[in-house]
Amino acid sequence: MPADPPLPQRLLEHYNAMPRGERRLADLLLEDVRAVIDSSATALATRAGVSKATAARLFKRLGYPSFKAAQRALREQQAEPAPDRYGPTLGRLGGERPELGQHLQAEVRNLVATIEQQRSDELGQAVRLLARAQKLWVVGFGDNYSLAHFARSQLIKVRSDIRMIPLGGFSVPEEFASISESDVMLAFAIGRRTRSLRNIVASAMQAGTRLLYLTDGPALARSGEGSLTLKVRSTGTAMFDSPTAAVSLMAYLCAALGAHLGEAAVQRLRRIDAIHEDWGELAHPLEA
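Output the coordinates of this single chain in the form predicted on its own.
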């Protein structure tokens, strides 16, 4: 019988405990899990730029007696029909909506797991990336668009020159043409990663742009010097991924950015309030 859980799940479960070399190989495998079937352990180690001993340690960490054992298990799993992504969920719910208490527990677990795995030095690096970018590009496709929109709505309060991709009604390549190595791209990859996201991230890295990548999956392999991946947990109680932890982490980063910018952020917020007042767009308590 195939090993359980499958290789990608094992990689994600152990990812945070892996040293850097093992993570490099794990990133490669999460992007192309069939490489375990199609390649030798030596070839995989060479592709990832790590030693064969590092590869052996990774598979031991994942609970396989050897690379060959992992290869056999994956072949067996690949031979089975793909499971219905939604069938188990519907069966678990029994046709009823999920209990609100269960939903709350899942959201709390997502938040706690996400906050616990953040490193102080990486959060500091993330804030510096957001602060020092000449232009800040906020990117989110599909379900990630709402996360990107929220991030930009908060970031624009404390700093200027923030670009949104995609921008409704405008062609992405024309918007993207002005990106440079002094810019930073904040990209959201919760749930499904689209081809559009892969293309734009690859082009940004070719331009020398640094990347701040928020994801519930693997870190980007070869993401470029000075780039950073922050992991979030998005496990939902029903059919859909939960954005709660990603929103919470982004809200923290925006607040931390404001504190980092200090008086410049305060002056910008006051200027924004003054414009609202001039235009009559702020309702006073007695007028509401």
The other form holds:
Number of protein chains: 2
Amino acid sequence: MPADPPLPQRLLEHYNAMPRGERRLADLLLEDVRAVIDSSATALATRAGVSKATAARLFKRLGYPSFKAAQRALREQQAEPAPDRYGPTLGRLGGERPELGQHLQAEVRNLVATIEQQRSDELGQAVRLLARAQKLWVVGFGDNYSLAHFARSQLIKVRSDIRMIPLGGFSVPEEFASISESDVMLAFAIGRRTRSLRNIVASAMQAGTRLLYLTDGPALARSGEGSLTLKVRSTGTAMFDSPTAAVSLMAYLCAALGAHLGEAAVQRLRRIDAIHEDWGELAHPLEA
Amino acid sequence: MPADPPLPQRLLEHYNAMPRGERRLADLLLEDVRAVIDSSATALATRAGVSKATAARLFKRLGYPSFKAAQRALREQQAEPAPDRYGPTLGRLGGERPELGQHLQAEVRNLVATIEQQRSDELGQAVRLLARAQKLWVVGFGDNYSLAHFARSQLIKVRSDIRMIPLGGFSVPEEFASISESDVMLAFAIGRRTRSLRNIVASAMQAGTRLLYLTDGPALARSGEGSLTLKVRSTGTAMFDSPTAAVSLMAYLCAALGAHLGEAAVQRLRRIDAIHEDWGELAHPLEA
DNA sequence: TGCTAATGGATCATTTATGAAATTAAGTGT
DNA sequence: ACACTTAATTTCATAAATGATCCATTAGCA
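Since we've got the form predicted on its own here, give me the form predicted in complex with the DNA too.
In what comes next, the whole complex appears, and the chain from above leads the way.
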């Protein structure tokens, strides 16, 4: 019943005050608190590249009397009712704010897992897809729309001919009709997958368009020839999933595409900046 | 012509290797690079709560021969014709894919710094703002549109009466006219801030609307009564900044709002699910 | 031009952090 | 109950980090 703060919380609270070595270990734990439960202090220290002494000190700093005590406490916490998803919200109603530390912990895990899971050659292939597409179709329905919008807003800084689906209030099939074999479709399928997505993906494959498919679910079924699935993790702590890792991966891909395109991309960026500047001036020539 | 990397890049690169004091200063600079140009080393050190010596050492670590040299270099970069954010890219052109590991590290740093920087009472206040607003105006221009869209798509799952600005092809002032004192505006100001944003924020304040302002820059100027600025870090490793941390913070806020609203939110979610299901069935009753 | 104030850079004494090794505690098997 | 093993904790010498202080240089000003 004492309900001491969970580990991620404590890590956050003391993060600033930690010296380098301890921070190294803290970073590790932020990625994976379970490690404390499973591993020994020695193993932990080794994994983080610090000495056992440092590990001991960290747990003291966090307010535990010792590593052992911390481990015990955490094991107990772990054993307690495993609240999950909507259920718990119903259960612990009444304005209980979810733990920030938990959130961070989950996000970091997602991020690390997502990024580490990527195969270098696949990323390279993805970048090439994005670069060589004649037209690029960015697809995101429902909750995926924001993600798609983000992707497009970054990609358009670096190359031209990018279409968005769905577009404004326009009917999808009409827009989609102009897709061709030399195009590429970048489709987002995080969380709830809609009918529309399945339909359009199916149509695209039928049309022979190559596909770059970002999902937190299973890979594309018949992903043959040129199509590619990138998996991301989006598990959230409370109520909703979080597209953070997807955003991050997409940000990376855009940067990578920029680097890939090289001079062309840079020039495009410059042009965009110039126009921005002009417009800024034109709109309000009075501002300081 | 050597086109040395800009300050934030360097800061991130060396961040892990920095001892506590230098890190404190680095954090300050990541929030406000301009400080180097404007302030003296002494002032900087004082602001960060470290000694001059530490400041000097930091700049040495970053690869500059001295603080002065760094300041000079940065002033030049700043003064250059176009905002040369892309300079470095030009330097290492030619399809070099940016380092995945670096990206990940930077993202995690941003995340941790962003989350850790939030004050619990402010987050609580933010949630209350979101909860009590009669109407909620979600504002995001330019690159911030995706973010705003994401925010709205999550928030709408949990409460009603959320407006989006800008909306479709509609003129902003016309929409905005109906704002009232009992409303709240959630405004995103990551990266490039547009005229429109400044205008609308100014108008909102004038109208007495409370503001929740998410930014990677300086806080809102006259943030009196009820308005609130949440700072996020968005420093990217290559070419573009990354809104990852902002997305994550927003995801948290939405979850927190859900918890805050409690039963009401859960019921709303259920209703939404039900409708989804109905529609799904109705649209394609044949699918497995 | 010469004086003053301020700023940056370097030095060094002090504090703090760190790992190797010694010590203690907790098991394990006999 | 007794070695014996293994892991945690403490100790301590060393290394690193830090800030106060001093000196040199520059900028501002009369």
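For the two forms, the rigid core is made up of the largest set of C-alpha atoms that agree within 1.5 Å on superposition. Nothing here was measured: the structure is a model prediction, and the numbers come from that model. Residue numbers count along the first chain shown, from 1.
- In this overlay on the rigid core, R20 has a C-alpha that sits 2 Å or more away from its partner position between the two forms.
- In the core-superposed comparison between the two forms, the C-alpha atom of L29 has shifted by at least 2 angstroms.
- Comparing the forms between the two forms, the C-alpha position of A251 differs by less than 2 angstroms, with the core used for superposition.
- The two forms, fitted on their core, place the C-alpha of Y64 41.6 Å apart, compared between the two forms.
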